[in-house]
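This document starts with one chain, in the form predicted on its own, laid out as structure tokens.
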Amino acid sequence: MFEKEFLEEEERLKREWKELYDRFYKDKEFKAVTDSDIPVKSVYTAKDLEEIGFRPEMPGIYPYTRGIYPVQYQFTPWFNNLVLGYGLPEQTRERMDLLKEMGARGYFGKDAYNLVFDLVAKAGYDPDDPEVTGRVGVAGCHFATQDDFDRLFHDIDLTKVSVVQNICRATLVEIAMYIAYLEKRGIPITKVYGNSMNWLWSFAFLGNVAFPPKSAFKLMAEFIKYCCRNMPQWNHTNITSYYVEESGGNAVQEAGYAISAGIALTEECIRAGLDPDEFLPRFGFQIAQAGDFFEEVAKVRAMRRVWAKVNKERFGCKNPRSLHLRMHSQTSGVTLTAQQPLNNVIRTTLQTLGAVLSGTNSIQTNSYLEALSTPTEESHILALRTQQIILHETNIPNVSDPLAGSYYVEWLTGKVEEEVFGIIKLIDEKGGFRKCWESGWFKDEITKSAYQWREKVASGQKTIVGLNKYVTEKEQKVPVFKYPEIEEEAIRRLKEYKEKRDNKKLEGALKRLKEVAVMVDETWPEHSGELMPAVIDAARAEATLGELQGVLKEVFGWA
């Protein structure tokens, strides 16, 4: 792509600089590697582009590499996408009326809320459960009840509001519940925006107790299929690949797994009677910002690529959303410490920077306790700030994905890209991303990898400021979260909304959801699109979190 007269002149410049270098550093040789182990040199030139076939792109137009858009933040900033959910429902919605009030918003300028789930109600247990005591509001708001949702939202208008609700496991159950809860309050549910996680397939890799592969997949193209037929402007599927650099993996493994679980998603979407267009544009992915600054950057760019390529050439999609990578970043919790938790401010906003550098859609940036506890007032206003900054005073949004053109981003962009091609194909050749499940494949391969970090860090070769170098004694303390006690008050009104139910009514529409779940589990993909109405069916009766979630484990199996 370069005129010769340019190389020539890059050769010439080349030999001079290699003089140069001889000069001063003789025979010594500066070896480095990415977070990823890919071997970097120590100057990169047009040569390497040449090398890897670099060509040309515009943002907007395939395979997308520069982002999904013509412009980006000139258009629309980023949808500052917040974390948030601690103790009871009235109680996680003062913190979103407070960063409402701090500045906080979606899309073009839209109220946004990114809502967070507790333990237990993300395991699908309501609050009474003995499994679950102590954890009730812990790491996220208490959910067991559509009263759970008056509480949060009686007054919003939820057809101007975009709402993410991240209740993992308990995905299916939990907007069966809305829907319920938006009949209630006569909203259509054609008119509601928001996303769901539909994650069961990180269990891959988490270790926590999830519904097993072959259940997991019939469940998530079940709930994909009921949202592509009845909720179109609902953001149905979340890839959340941040798990994986959370659980130890590194950038690639992230990417490559991610786009495999896609793959497979995809694959049993098509089983379930879905065209690959009707739902991909409804796929998001949640990708970790970690500190590899750099391989971080063309991670991002490198997945867009990908994404494209497969769901082009695999898939054979006409649509080009069907091919968009829409992505929501969180800076990287795994990287920060508690030694010396201030110094997460700097890992956190440099992180936030490079999100924003490889052109993101939505941002996630972890408060600087994130080691310690879930995040204070102040520290969540921090976060908050720390995006606002990097958008109002430093003209980067100015420009869509500065970087390109940067030898070494464009180089390094190619190589991830390779190297997520290759795990493609490897888990292909292993039967695919459900039998690399089963087989416990992905845990031992992000094992290996955490250990290999884990060994840099204890020998040296890999400093963290502050945990293995420029280690002090004297404490830092910071003021840290503590939860407020609402177990016996969530226990309280869970008996409450049983009490005042229709319990016949609903032991008749729980029967009737068993049945149709059998059904559905027996004779997967013929019956597939009977479940969820079943399970809305059941949440009209005023069914409970855990009673539904507790139908599903059953019939689907929970290990």
The other form holds:
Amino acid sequence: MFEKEFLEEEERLKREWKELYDRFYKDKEFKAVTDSDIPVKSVYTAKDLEEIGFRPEMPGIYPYTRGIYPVQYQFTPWFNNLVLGYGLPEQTRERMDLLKEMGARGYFGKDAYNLVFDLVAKAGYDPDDPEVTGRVGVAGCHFATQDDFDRLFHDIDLTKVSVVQNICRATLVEIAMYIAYLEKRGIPITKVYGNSMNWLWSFAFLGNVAFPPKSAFKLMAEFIKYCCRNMPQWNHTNITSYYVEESGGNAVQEAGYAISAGIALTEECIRAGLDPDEFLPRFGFQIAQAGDFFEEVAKVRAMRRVWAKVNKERFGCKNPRSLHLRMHSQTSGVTLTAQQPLNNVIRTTLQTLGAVLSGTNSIQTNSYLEALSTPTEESHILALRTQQIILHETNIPNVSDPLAGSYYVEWLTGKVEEEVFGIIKLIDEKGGFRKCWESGWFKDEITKSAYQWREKVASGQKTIVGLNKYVTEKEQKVPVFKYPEIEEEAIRRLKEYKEKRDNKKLEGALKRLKEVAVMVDETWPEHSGELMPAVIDAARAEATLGELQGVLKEVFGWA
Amino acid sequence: MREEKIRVLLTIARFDGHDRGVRYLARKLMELGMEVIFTRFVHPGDVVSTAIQEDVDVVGVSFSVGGHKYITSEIIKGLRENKRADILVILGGIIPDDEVGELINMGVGKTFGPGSPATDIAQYIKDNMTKKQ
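Could the form predicted in complex with its partner chain be shown next, to go alongside the form predicted on its own?
Following is the full complex, with the preceding chain placed first.
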């Protein structure tokens, strides 16, 4: 890679450097590791790049380490993908309008919204379920019926905006309801675009109630198959490993688990009769941009390279878009502290900067209140302004992948890649992602890692400013967000909705849905492709979110 | 001081994925010599029945996504109805400062926010258990 002369000159300088170093620090030993425990030296050189087999690369060209497109942010900035949602749909709509007014934009300057639904909807419950009391409209927007879509979107041309729909385990039924709603408005589903966060697999890491592993992959494949064949512009799949780092895993675990999940999902879709080149172009990823600045940048660069190699070599993909890892980066909630909360503005700024330098496609900057509450209007706008200041005032977006060629960043990118391939191999040897989920292996690994990290904080080995160092007695008071009380209203609306629909027609549609679901489940993959149309039929008959999900839970299991 | 170990029920709703803190606390309290039962609950009544069946001294509930006022009041009401108001109830996670007073009035011993050292929580439990002996 480097000329012989160049390396010889470097060797000479390194000897000189070593003398200087020893003169001042001979009796001191420098020891450091990244947050993923990768040992690092105090300086990197061309020799390190030689050793990892560093090769020339350009953005937009395989293996895409430097970015999936030939340009990065020069003609289209990253998507200001700030998640929003609280209370009733019309209250969430107010925040949508506010962020739009403040300049939040999607790709190519288009309007775009990243909606998060409340935990009740995310699990597919209606607001009158006794399990959900006290949580309606909390940590997301309340959603139960098609009328709620109308409250969010009634005057919006849905063929012109991108809507990210973060409803997690209830993705199939919510998108079915979205389709029924679009039909009512006369909008062709071939013309809408956006993303669904079909995170059914992410419960390998989380303790919440969810579909069991076997069903989760089937359900996702059913969803993907439907979208591929009917909604060509829809980004059906998002592989989030954000939760891995948030739950205590490190960067290489996060990257390795995400790619392994992608592999498992690809294999399931192949079983369901799809060609990888048909569905992989609509896969996206979501990751955390956490505390270790360069490691997090290296992680994103390495993931793009690994994903491209896996899809080319393992699945024989020919469509370049199947090799593109499209990334949404979210600054890390777990790194933010409840103590001295204004410090979080600095943390989210550094993380946003890291995300930009990694060449990600879309960024969510967390509000500095993350450890205290959902964003207030003020903290939401500040998070957006963080992105806008980096975009407009620093000149950083002028140059694609500006850290490329840095001895350290390139070496670390190679190192993370090596570790990620190691994790993929380990998961393969253990029987694949689903087996590891079933055995609880992911949770054990993450819990171990979380424990180690917390012990380092407790012992002071790891410094968190304001938490275990520079602690102040005087508390910083900041205004926090208060959820509106909406439970009663949500239940009233649900009751009213159920009264005015044709309940006999609905009963038939739900019965048929159950029959189809049982058939798809029992004969998998023989009848793959038949589930979503049945869910949509029941949605057309005005089933609520909880009623639709109730059928899927009954058939596919829920624990 | 009694001879037996302090028994603690640590619990978080099935709805709440933010279990990193409470799982860490479970392990730390065990290391600090307590017996810990870790569960995920569906209804507040589940917490009450588990606490009684397991004859715990302390119930610790973790909240990150709201619902804390309703759920806590139901738990405390349930414990009282079962004549087990002696069980110490503590809360952890994301609880707005201005709601802490209301929760204390309800009968909560103390609330611990994000980043609270496990040793402080253990000490609080020990001090407040001693008072009850």
